[in-house]
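Below you'll find only one chain, the form predicted alone, shown as structure tokens.
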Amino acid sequence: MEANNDVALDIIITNVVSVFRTRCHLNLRTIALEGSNVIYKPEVGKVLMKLRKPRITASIWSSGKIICTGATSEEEAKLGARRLARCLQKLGFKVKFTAFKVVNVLAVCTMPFHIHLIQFTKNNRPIASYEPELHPAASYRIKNLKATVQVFSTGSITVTGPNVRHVAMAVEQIYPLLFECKSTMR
């Protein structure tokens, strides 16, 4: 098997974080008392609201800024954010769904081989770093994609990036580098 062969890797998106604004002030106490699936955190100044479908958790601030986490695709993140805005409208707020943006995507992928992390780090200095005393994975930062890849010796990788396309490109870019350092242990 050579590095230039096309290998189908399953990239599983585990979390999509998105942000949007309501363009109105939100009374957190009203949301906590009248809303459903709500946790009020007055010491932090926010309300957590959970939706079942799509399964997301939203952090709501009185300024109207809302951060949604837990979606497994960009489309699901937008649908969840819109449903949340609708819930707030039903509570009597004059919500306008604006400035929606996906800010972070977390994905996992498993290579079909183990990886020799010390060799990987030596081959890719200064971009790659490996501190086994601090973390079991080597860290590889791809500046032009704004993505970070955590590489484990088992062949499992965790990718964090600004959107799904960048995450997929990061996996594509790191595969040949990982293939060079594949370990003989199994």
Given for the second form:
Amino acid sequence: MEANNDVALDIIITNVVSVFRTRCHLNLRTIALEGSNVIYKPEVGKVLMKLRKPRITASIWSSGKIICTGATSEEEAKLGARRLARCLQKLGFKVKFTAFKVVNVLAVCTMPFHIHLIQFTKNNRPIASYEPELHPAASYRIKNLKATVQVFSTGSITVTGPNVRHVAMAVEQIYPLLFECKSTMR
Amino acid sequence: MSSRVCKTCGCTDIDIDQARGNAVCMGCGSVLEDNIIVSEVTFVENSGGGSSAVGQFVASDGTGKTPVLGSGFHTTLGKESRAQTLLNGKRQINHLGHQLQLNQHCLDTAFNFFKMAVCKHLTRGRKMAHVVAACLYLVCRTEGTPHMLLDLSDLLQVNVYILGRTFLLLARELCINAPAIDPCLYIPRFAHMLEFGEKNHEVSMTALRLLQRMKRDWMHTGRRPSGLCGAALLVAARMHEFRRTVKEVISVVKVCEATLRKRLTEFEDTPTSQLTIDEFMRVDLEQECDPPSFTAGQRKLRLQQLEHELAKKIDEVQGEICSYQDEIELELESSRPKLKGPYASYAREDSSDDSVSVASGLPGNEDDADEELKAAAQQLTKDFYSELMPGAGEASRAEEGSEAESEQVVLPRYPPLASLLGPLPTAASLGLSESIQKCITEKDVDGNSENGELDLKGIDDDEIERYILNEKEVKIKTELWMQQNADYLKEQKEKEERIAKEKELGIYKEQKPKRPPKKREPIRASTAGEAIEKMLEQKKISSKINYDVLRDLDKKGSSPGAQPEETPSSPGGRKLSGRRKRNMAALGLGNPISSVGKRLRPLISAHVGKKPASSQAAKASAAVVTAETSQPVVVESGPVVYEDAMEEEEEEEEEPCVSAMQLMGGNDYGCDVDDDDGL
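Given the form predicted alone, corresponding form predicted together with the partner chain:
The complete assembly is shown below, putting the previous chain first.
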């Protein structure tokens, strides 16, 4: 096993999903009419507000729960969430910034080799599952980290986990398993 | 049984004979008990002459809650819910399995999987059909039959991914490792469907070889096996001089044409495709190919590198281009015709358009990969330009020629885009860029948000102000929004009005949007008989009820049979059995359970304590007789009828209600079972 797995591997975080509560009731109609970059969906009961700077999209419910998606790092997610709360404050609601939590982190990583999926699935029988009829990738669930890794035959993998640390650990964990099943290409 | 003391002689030596059901004192020989309730297996004769054991099957993991037979008579013969589910599942498995032509062994295995799934409560919250299909597919995979998940979804008309999700869950929960799909399994099936006649076997063999070659060439990982099969079969058919069109193949294999073509082109790229037919059959190339995604990736890499280099070169030559731009501008200004209409706005952006033409006109380093791009870009810009300014187009071409000798300038793809986008409103982006700079330099400190206060660090208020529209904009937007969502707003208004009206009337109920309102007017009737009739009309009960009996029952006055504390599942049985039990209680506890006939006689003949009770005993017996002569009909519809009748008659009761449970000492079960068996 290589001593320093992370040297060659570039883990790129593509999406961070976070939630927070404003602890106050929000009037969606006001937000929809006075915000400049909002989409109001009355059937579902939420407002989509997109921020440009940390490029995030937020779903705002009238109960005060807000889900932010699209950030590329945890700090950015928090910044964006706070920006959003500030914006709502300016619109006239007494918002508080509580219960901020990063819920999901999606990262991609490319291995410098191709992977033999069938062999990989065989080696990791119950944890890994590969169903070519349904999805071209084999999915590997790490229970203790609560992370899911989707392994493609080209060597790129996508990791989803509750936070960035878990995602990094998942990559470290799965690297040796992938290394075993690498194909002779590349 | 606790040993008791004999009453006559006082000795404790009591012999209990289970077979005869006697308890006899060994000292004096007096019979202490007769007709003891036995708990051995008893057998009853069937209609066919055979004998079957009496009793119900209770699963060891079942809840033990069995519906009392009086009500649940018809379809399931009083089986408990678990058995019903299993039976239902078995039926569905067999039905689907026969459509898929699975043999009995597979169906049995599938049923075993289903039983396991039910034990683990995996059927809860899922459609039975999905679970059944998943079990069947699991069997197909473990046995290696050539059935695809697509076939199952075709039969059930369900999205294949939904079935796949259920299947994956099932496999995971049951810890069954389904072996990976081998496309070779599907070849015989598809070959058969394509009807190759006598040469079927040869074509299959060829297709198999092709498939194996594909596997070696890394075409099969991550792809649907059916697509590969289709491609292999198509080539094999052609090799053996069978005319199978792409359409025929895709109808058999169930992939789309694009996929098939893609597989074929990928195969074409491999060196194997260069061999002749004979060579292919004899020789197997040693070299393995890169997977097609890999080659695509390589190409992308190359393109990216090229772009990098081009970008670098652009920077170098930028200055020169600017000078040429100025010259050309001057010339064009003089020769440009005046434009009106929508293109007038374009005319204003002289510099941008000129740079476009200049950029595209300059002959660039003709890269192989970029040739088409360049030509296309040139063509497009030329068209665009010539539309607007025909004269200027010629001028630019003239420029082109003069520039030919100048240094090699590479096709700058970036400036055209930037310049085209230039005229678009950039106010926001410019403003943003300033604040971006600000924010990047500031550090984001993680503030404690326990008290809910918003940490304003790193938030630029000015920028946020921009997110909020000013009053005029708000007005405009409000109008637009109202127009757009007029329908929805109308609906909301109507709903509110409706609710307000209902509130006034006092009938307003907090209704969930899903449930349609079910309002029934309370029945207003003068006599109980009328009430029963009205209720029957409302509830749409079966026409097989013997109304005469009902009315008779009612007319004879109060009914002591109201045993509301009994299980609600069998109120009818409740009422009838309540009466019986009452009478039995009057006769004495622990009476032997024997056939109904036997019991009726003591009922009728015995002198029951209270007069009304006795009259009702007679009535009950009469009712019971009529009820039972007309078999289960009355009994089964009884519950609905009696329920309401009893509710309305409760006030008229004279006797206090004592639950049968108390009377009988809690031995309902045996009672009821025997009733029906006695029939």
